[in-house]
Structures are given as structure tokens and as C-alpha cells.
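Shown next as C-alpha cells: one chain only, the form predicted alone.
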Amino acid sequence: MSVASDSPVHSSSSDDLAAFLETELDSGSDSSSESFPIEEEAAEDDTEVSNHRLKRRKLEHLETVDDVDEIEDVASVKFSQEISEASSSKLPCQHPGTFGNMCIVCGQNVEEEETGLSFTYIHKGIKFHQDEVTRMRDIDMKMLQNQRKLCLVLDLDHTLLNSTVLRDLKPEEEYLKSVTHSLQDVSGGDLFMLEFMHMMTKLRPFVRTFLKEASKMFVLYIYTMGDRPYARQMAKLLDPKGEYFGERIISRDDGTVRHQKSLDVVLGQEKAVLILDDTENAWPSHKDNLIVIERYHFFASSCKQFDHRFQSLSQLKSDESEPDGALATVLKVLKQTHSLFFEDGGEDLSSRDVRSLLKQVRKEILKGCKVVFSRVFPTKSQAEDHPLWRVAEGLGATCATEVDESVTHVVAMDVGTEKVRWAIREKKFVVHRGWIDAANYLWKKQPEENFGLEQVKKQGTDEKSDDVNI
């Protein structure tokens, strides 16, 4: 019933419903007939004896499970047993779900607007009310905290991976037609000509350590604001022997609000989830989860859709760094999450939360740095309410509008200002806003002499960080 005892990853309730739900909903007449019990009356007993031949059943299977691995076998095995004795249940069924408009417990017709919430990813039609999906959450929660695991739901453009039209290809790129990789064997590859969608795709250096090593960590989704057909297209190239990601891929088909991406569909518990994304404003309900990513811009169109004046790493003939680039520093980020979340080894972790712990590392990053900006704000702004000032104190730093022997950095975009000359004079760092964008986006404090404020004069004084959106 499930394929989880076929990878070494874990399978978490998306894919233990999916299995259950093709063998049962997609069944013939006969096992039709077991699940959704509809006659009355004069069927009253063959449905009694069904119900009672189905329980059995999947009570057989489960006194064959030996293995802990089993695990997520046994929990499919378990939801179709519920299912099964709701079914022959006295009490008035509570519909926790449907498929279409039919309750998946006793097979009547439900009402369009008490279906609940849809999660068409699991299966075509599937939907969920809250209540059920709360509790199939809490009993996520209770196999993933016994395997030492979190979710991890990741975006791919521009995180994982870059995609370009193949129309949108500058001549200087033209090269890169005859360097791809063949579409047959993608384990080894990291530039894909996808002509059936007319497309290219590179994927981001260190993304297949990357995801090796999260998946020891964590359940990981996809979810992107791609179409399906993209999304499962990727999925393919990112995981071509289907060992991490399952069932769990969610595009913007399988959204709830439009041009925004939400947890309502991730069956995960929002304090064991992490989020790993480019864009801040595409998650407005769960900032404190995100991860923020410096963008991957391998092609001359992503440049152009962000209006970046630079040139593309193809274009330069050059890539990222696997081992010091922005996916490399993620998964330390990620590793330190985890061993907090689990630390001490207890069993009761019902009081952890990824989310104050995500603060707490990444307090650590310009920890013991005092900042005093210099004509960084407007002047009639508030400066304590500006998106830069908490952002650096996110990052730790102790943020101050006047200078004193404490400061250690002033933070400016013109050398000319009385509190950079002081800072000159007293030997203190200074640096334009550049240096707390990137240590936002790298999450380690970075060198201050790459963020001179010489280079604001080479890059133009209005030049904000490319990614950053204040």
C-alpha cells in the first residue's frame, strides 16, 4: 500500500494517502464496495460482513510488520482500518474528507462548500476538513520526532535551479546547446535542453549533495509557482530515482491563495517546518519559517526579469561554488536547526519550535557588531521602524542612531557624512548597506573590506543589493 519501505527516506502522510487512495479509490467494484458502503437496509449485513473481512485484512498485515522501517507502511495500513470501521460506525459521520463530492468514509454526497480544503498533489479531487488534517498532522509529527526528523519545503527557481526559454538565449549563450546533458541519465548532469518544452534547465551547483543530505534531516517538498507539469519535470532532474521528494511536490495549481504560497498544504506542523526560498513576499503567513536564498541567476533572462545590469554566470563562462556557495552554507544553517530541535535527546519535544530557533542562529551571525547608519534612511523616516535596521538586528547586531566608542561599523553610502569621518578617524569599519544584505542572504558575517564604500562610487550610489527586497 505504500512505497516507503522501497526508499531509504521517509514517506510522510501525503505519500501513505496517495497509496491508499489509488488502491482504494481507483479499485474496482468489488473493494469499491468495501470502502464506501452505501446500501441500506437490505445490504445492512453483506456490509457488515465486508467491513468486518476488510478490518481483518489489514489486521493480518499488520501483525506481519517485524521491522521499525515498516513504519509508514504500517500508518497507511492504519488510516485505511479507520476509514473502514468509521464506516460500520452507529455514530452520524462527521465527513473528514471527500473524493469529488463523496465523503470517503460512508460514500454519501457532500455539499460543495463543507468538502473542506483541497490537496489535489496527494490525488486528483482529494479533499481534507481542518480537523482532519490537524489530526493527520499530529500523527506526522509523532512519526517524524521518532525518526529524528523536520519538513523542508524548497522552491526551485532560483533556488534550486535556473530555467531559461530556449528563445531567450543570447547568442553569447548559444555554446551552451552543445554542452548539455542527455535527458536519459540525468543522475550526472547539471545543464538539461528540455525541447519538449522548449526550455533549458541548470541546476544550481552542490544541489544533489545538497538534497542527499537534507533528506537525512528532513521530509522534503517541492513547491514552486510553476505549473504542474513543470514542477514534476523538475522533480525528475532533481531526483531521478524518486528518493526524496514522493508524492510531495505542490505547484500553483495546488495553491489556496493566488500568487502566494502558503503551509495550509503541507502536511506538516508549522513548527517543524523550514521553508527555503529566493523570495521573502511570496510566503506573507510565514516569514518565520523562510530561509532566505541569494538568487541563482545562471541565464541572461533571469538578469533581465530582475532587471540586473550584471552579466549571467553563462555569460561569464562561470558558475557558483559548490563548496562556499549559497546552497552549502543553507544546509549548515539547516544542520544547526535540526541539532537544536533535537538536542538533549528527549522525548517530549512538544514544545520546540524551528521558528525561535531559526532566530536564535541567525542572532549568532553579527552577534557583538554595533551599527550606526549614515544617511542610509530618508530623514523624516523612523529609523528603528526601517526594514534595514531589523534586519541587521535580526542578524544580531545592536543597532544606534548616534556614535560612541562602542559602535564598531558605520553603516553609509557617501564617505562625505560627519559620522563616517568619525568612524575614519577612529579606526572603525565602515561599509555601505551591501555588507548586511549579504550577510542576510550568505547568513555569515562577511568580510568588510569587500563592502568598502569606494565600490558604491564604481557601481552607482542609488545601487541597492540585488535580491534584497526593503
Second form
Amino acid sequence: MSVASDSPVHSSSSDDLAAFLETELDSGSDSSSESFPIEEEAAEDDTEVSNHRLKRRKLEHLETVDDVDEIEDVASVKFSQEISEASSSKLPCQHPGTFGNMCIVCGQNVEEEETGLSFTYIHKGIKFHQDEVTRMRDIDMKMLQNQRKLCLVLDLDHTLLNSTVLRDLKPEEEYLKSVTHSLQDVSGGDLFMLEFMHMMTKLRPFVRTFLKEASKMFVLYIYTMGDRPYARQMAKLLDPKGEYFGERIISRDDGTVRHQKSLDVVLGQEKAVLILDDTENAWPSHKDNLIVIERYHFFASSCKQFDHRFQSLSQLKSDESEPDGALATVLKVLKQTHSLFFEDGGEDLSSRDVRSLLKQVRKEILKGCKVVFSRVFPTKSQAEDHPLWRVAEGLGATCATEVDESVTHVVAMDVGTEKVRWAIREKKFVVHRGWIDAANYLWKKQPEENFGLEQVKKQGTDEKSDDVNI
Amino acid sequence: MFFHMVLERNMQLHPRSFGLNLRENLVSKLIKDVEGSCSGRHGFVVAITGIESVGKGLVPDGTSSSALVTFPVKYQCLLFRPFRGEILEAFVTLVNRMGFFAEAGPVQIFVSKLLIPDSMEFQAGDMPNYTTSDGSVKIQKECEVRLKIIGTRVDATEIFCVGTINDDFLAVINDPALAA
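Okay, that one was the form predicted alone. Can I see the form predicted together with the partner chain too?
Below is the whole assembly, all chains and molecules, this chain first.
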């Protein structure tokens, strides 16, 4: 057989092989292990074929052996490889996922309790085991890092659009019926009449630019509390070519827990996913990934739902500004966070966490401000635990309970408190809590004049103190 | 695999359809009920090819104004049932990073990435596909593939299968893009 002569290791006697092994593997090991390969070799000298095969395999192993410790493994591996070749059996199937209760790899029936997460938004009946999901997330992460993309999960209602049932349209909104855009070519319009669903939908201004820009930096998902047909229909309006979302449309029928949203069915690692939603409470376990956006109330029914007494945009016959609106602001934040993540700082990308970067971006907003609160918190509770205190700290401000020279702002709800009077004397800013809330939603420090307490100017500093309860 | 069998079914008919057209009514009701349904044992009923016999109608005991008469009907029909180990040709409907979904008539087949040969890699994009390193073979939406069934499961109205293309002579049969 000419084949045997190709192998440089081939020799008629096993002694040569032992010598070859010794030189190749370096005499770092103890003598007992060295003798192992030689003995095995002698036993198998019977058939030339098996001998040759062993030598071939040994050659492959020699090429892959890196450290001296692996000498002992050579013998055992050789044997096990023989066995595995003979029986051609693989490892027992791990059942990484099921399609209608059948394992997707071996086809056997898998019991209900063992199966993992349902991914109904991909296809009905498909489930994946948690380990498989983690594995897919890791592969995905690598692919995204090569493309320099992160994940962005978008809510629909009041975030990207506003829908209303036709029945709830107020008489002054009837004019809208005549200005709806055609459904044949949706790319130009933003107000659509969906007769077959008895609904009318208005897309938020700037949404198309937002999606186009965001899709360059993020893989986009839709996650809505609407049902599947509604979600698909809205995706068709926002993304007629299917290029932004693809199949990544998660509706409430696809979520695992009712009335709650979670990243468990999103195929991206949590440290690389950002969420854009108008409702903070919808994401109980992912608040760090969340960017809260101001609600978009176009229709009157939407205002009523949230118990606002204001007029909706349709009633005022106006709309949110395109270049200055909420979506434009959020897009800037997203760009900032994205560039921080992929910044060439030498740090390994796998250790970066988008949640901490988001916090970093947020802390820039009120950086340098020192805030004292006056009559904002009930006296019995701990001031540091109050959500407003937390929000202010999240925005980068330092909070304090007592006034001193370094204080820059006093937040109060009431005039006539000692702290407010002190602030006026010392020419510090006095604002009501709306100033902090606005900074939170608009991602920018707001001019303090717009949030002043009106009466402060009238009262002045000469008044006698009333009951002072700080 | 397709089968041509004689099956029996008890059809219930309201007396209002009695008369000259009794047999016609019976047959049309049978067709409406049975064609397109599926069962675990027989698989999917594709079409009814003929009626073999119609038995005597049985009037139920006790009278009521909405009494339905039962007729046992023997009919010939064409059945479709996938089997484990069977080779089928299917039409790809959805491709994603987990694998692809294909349809062979009423049967939905899923081929997971784990059962796609390693030489084929997933390419994302607006037309996601699996393609070999030299680009010669591509699996994307609307192409035909030959696959082997690994497991089947029958539901009330649907049949689900899990398939593989990790074997000889399997994968793309005909690529619409290359045909041009």
C-alpha cells in the first residue's frame, strides 16, 4: 500500500515510533506515561490498516498537542476515537429546541416541562432551551460587533405612533378623515385610516428619519402590548419594505408574562440592548436599559386614556416639531451611547455594558448642579429614597438636604419657605420640580427661567416669615 | 407519502336536505367536512376521489325538532402523511439564523441550523439566506429544497415536521435566481 509510505511516521517497527514520540513531545513528562503509547502501538501491530490509521491519527494529534501534559491523553484519545468510529454514535442529543414538541435535532418527542422559551414571533410552535438561547445570543453578539451595531427595542403606542378607534373620534377631529394618506404607498404619509381594523393611526413626526438613522447603528425590534395582527399592520406602515424590523416583531401574544415586557425573547445580550418606551412600568426587570420618552398624544381619546385635561394635538390642529421633537432628542442620545460603546479605547468590547454607558450619558445633563429640595418631600420619609432625589442624582446633580455656599438650585413647590428666601437672597436659582422632570425627558438642562415659581417674584425678600416648615 | 384509501365516516344530515338531492347533499357535506382536515393516523386528507357506499340512515331514538339522521358513508380519498426518514421536496418560506422553515403542501417543516451542513453560513440582509463559502449554493426564501424528515407531529389541523439537509443529495434543487 503506497498510502502507508506517505506518512513520515511510518516504520515497520514500533521502536522508531517511540523514539519519534519522545523527540516530538519533549521529555518533560515522567517515564511511565511515555511507555504507554509504545505498548499500545505494539498491541495493534496486527493489521496494517489499523496501524496506519493510528499513526495517521497520532500525527494529527502530535500537531495539535501544545503542552506536555497531553501525552497521557494521547493513548486514551486514540482508543476512544477507535470506539467512536466503530459505532458512529454521537453525544446524546441535548434537545436544544423543539418545534411542536419534537426535538429539532433528533426528532424525538420532548416532554412539555423540559422545553424552554417560546419564540412565537418567529414561527408558531418553536421553542428553544435556555442554553441554546444563550448560545445564539453569544453568536449574535459577535456578529453585531463586527457590524458595529447594538440592539434597540421599540415600543409602538405613544412612542412611535398614536392609534385611535374610529368610534372614539371627537367631532372636532372628523376633519382628519379627509386628509388621510393612501395605504397603497405608505412611505410618504403619516396619517392612515385602517377601515378593516376600525382604526386610525398617526405616525409620530420624524419617525421615518429616526428609523433610518437608528437602523444604521442598531438592530431594531418592535415590542408592543398590542396583539399580533395590530403589530404586523403597524410594522407595515412604519417599514413597508420590511428592511428595519424583518421578523423581529414581538406582540403581547409572544411575550412570556402577561402585561409585562421582558428581554427574554429578544436575541441580544442584555448589555447590548437599549429600550425605548413611554411606560417605565412595562419593563420591571430592565429599567437600566430603558430610555423613557414623552408620550405622543395626537388623538383626543389618547389624552382621555391618561386622564389629561389638555387638548390633544389633533384638536389643537398642530403637531410635534420634527427637528426638535422627542424622537430627534432620543436619536441624539442613541448616537452618543453608540459611539461611546464602539469608541476605540483599547478596552475589549465584550466587557462594555450599554447600561452603564447610558447612565454616563445621563449624568452629563445636570453635571455641576447642586440641588436642595424644599417642601417637596414629606418630612417623615427619608429624602434620599424619594424618586425625585434619585432622578436628580441619575441626571448628574448632587443632592443635599441643607443649604450652603455650593448649592446652585433650590427646588420647591411652595413659596415662603426659608430655603427659598435664602436662595433669592443669595441669587441662587429657584425652580419647581418640573425643571428636573424636563431635564429627564428632554436630555438637556432647561433654562431655569421657564420653571420659576411665579409668586416668588411678587413676594420678594422683605416679607415676614410665615410658619416655616422645612 | 401519498396514500389512496377507503375510509368510513358517520355523516349527520338534517331532514330539510332530504328529497331528490339527498345523496348530493350528503356528498357535498362530506367534502366540506373532510377535505383539508387531518388526523394522526391517516395524515392530511387531500381530496375525496369517490364514494364507495352510503349506508342506511339511522334515526336517533326519541324525537326532537332538531333530530339529525346519521348516514355511514364509505369513501375513497387521497391522503398525505409524512414519515420519519422520508425524503421530501419543500418550498422555503422563512430563513433566519436559527434555520429555515419550508412547506410541502400543508406540512410545515423546520430545519434547524444545527442540521444544516457547516459549509453553509447564514447571511443576514433583506433577503436572508444560507450560502456556501464559494457562493455556489444558496438557500433563500422561495427556493426548493430536498430534505429528510427527522420527526413528525400531527395537530388538529396541521402537521409539523423537523427535517435535515445534512446528508448526501439533499439541499437546494432549483434556485430561481440561477435559473435566469
